[in-house]
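This document starts with one chain, in the form predicted alone, laid out as structure tokens.
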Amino acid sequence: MNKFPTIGILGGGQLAQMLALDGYPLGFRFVFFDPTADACAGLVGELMVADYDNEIALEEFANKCDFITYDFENVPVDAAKFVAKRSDVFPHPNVLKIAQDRLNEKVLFREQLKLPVGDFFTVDSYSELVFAAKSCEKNGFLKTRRMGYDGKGQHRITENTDLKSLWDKLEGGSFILEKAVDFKREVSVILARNIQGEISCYELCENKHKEGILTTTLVPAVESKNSLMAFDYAKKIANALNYVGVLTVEMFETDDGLLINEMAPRVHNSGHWSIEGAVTSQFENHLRAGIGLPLGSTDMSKGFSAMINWIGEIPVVSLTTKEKDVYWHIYGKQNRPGRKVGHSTVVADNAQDLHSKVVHLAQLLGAKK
């Protein structure tokens, strides 16, 4: 390995952005490739545009490079299998095969792994959608097997959802057909793994969304009977995948115990809290996993901290105020309804100290009290 290797990301948006922050002042060089000419990673590094099936531009980009991984798991597997015949590629590109449909991993989850999840019906055709929601007992998120995060791609299917004007407005397709679940909340595991098979797992994080969409991370998760549980289960998918770099796995706790709702094979939203709040973040921790270095430790560098996401459009006040212990992280993508376009972290020292922090941050924002 050279000294200062040069780390190359498929996609270049704000997970490639920040990866490329936390890896310069270890030294690391980076090159990212997406077909967007203002990919925000382009802020921060060179950027190749090219579309992912262009093998000469992939090739020439490969080329470049010491080590290979991700910004987002929609990266099409023929561009990663096709770099990784001329670089090292973490992680390996059939977890990024299984991670892209929704009803492989479920069968991963619970067929291979005996892993527990919620109750799901495959729908490639009308009728297979009518069983389904029958099945279901029509109460359940009809989903694109591919394709899919923030809430696109997802129909909320209830006992007034007409079936038949739904199949036909889709057109066709594959589907995966989950049933809701009853759930008290939404917990994520993120954890580090590295080419030797050591693993660090960050604190348990509670997640909150809108939309779909992921609005505010709390860490760590109070503690309840199953938050043991959920390390075991996301370490038992990190080693039954030989997995390398920072895996996330989010689960929904309910009265009954864990259920596993979907793994991302790349560092996670609901991990940006790291940046500020731990020892060593998610994004150097994928860097250190994927070139064989020791882990950095995953402690907390206080003992609370919560992620905000800034959704559609950057609040004025990140601009114009400083407030202690609260981080302002701005893309620089164009707002856009839905989109994420920033974060903020705050840390605290204590559950209080950090609910009066967060409280104080949404006033700042023109919540009222």
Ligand code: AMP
Given for the second form:
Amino acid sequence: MNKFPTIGILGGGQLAQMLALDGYPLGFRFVFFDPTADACAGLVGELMVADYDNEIALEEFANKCDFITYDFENVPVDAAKFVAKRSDVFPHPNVLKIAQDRLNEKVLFREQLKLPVGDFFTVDSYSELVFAAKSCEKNGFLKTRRMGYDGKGQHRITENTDLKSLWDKLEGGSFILEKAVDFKREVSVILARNIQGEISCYELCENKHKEGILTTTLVPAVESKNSLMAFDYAKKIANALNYVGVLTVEMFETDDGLLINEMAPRVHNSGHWSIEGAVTSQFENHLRAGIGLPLGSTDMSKGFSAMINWIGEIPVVSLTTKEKDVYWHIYGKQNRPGRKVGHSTVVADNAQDLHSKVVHLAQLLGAKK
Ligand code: AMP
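How about the form predicted together with the named molecule, since we already have the form predicted alone?
So here's everything in the complex, that chain up top.
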């Protein structure tokens, strides 16, 4: 490399912010592109504020960048393709196209790659909803095919759901109805794949969600008979897509094995622990992969990590305490119910120590002994 590369990020949320914070020590420069003026990545670097269909602004952005990547998978594909004509974009915009539509994703997993997914039905009309709900024994999740994240665009379907009034409320659209999976736990594989096709996987992550939003991640997940398979599935997806960057694959683990839920073509919330808990963070490895550097080690730097999301607001103690092995990340976003505004990572040498530190943190936050 004959100069320090400038990396552009489409989307200026906390993932863009953390990519930059881990890229600056390597000498990289960053420019963010986001339609909102208070996008939190703007706190740590140059933010261009414009709509994704503003080609003049996109052109100006692309001209500043040696490489471009994304902060979230719902960046319009046309914008990604437009800048890809002027700069190196990773992962390829075609991957966005798949990841933006739950149906495309399931077709890739099940039909093309023969990987296991839960039962699902496409729903484009009320009669299809009635049929799908019956086929799922009225126990499922109706999800918008596009633009859903953090549980948004999802509706729980149960015996008590009034399908007619739900459909009227939705006012049409394209959905899939997934049968509810009776899982033992949720896990994610986070891997980095570089231009040469080398892959490094982080330890398996075990994730807990509440109302569709990730609340905690524990790493490494307790090993099970399916753990190795989880890595195989994720690598198969990455290789099939000729993927470049960090890829996350979320799975349900059931008594009968793994079912793939979805993929994220980007750094992921369940990998935030890697900033302090791994030799190389997911953010650094995403950048390394994209600009053609060798991947950094994905080994744990301490034996165990826990990541706790702060949703809606940041606890007051974040600024009044400084505990060993507890790291606070406050994104600088306005508080709002259901919004991810920060996270904490706790690291420890062993599982028992991790548990004590998390309990201690909970007590600082006001939990009773
Ligand atoms: P998603 O946006 O698809 O990742 O869904 C968010 C969360 O909702 C998941 O992590 C699960 O906790 C829950 N969920 C989604 N789909 C299903 C399903 N088919 N069966 C059981 N739980 C689900």
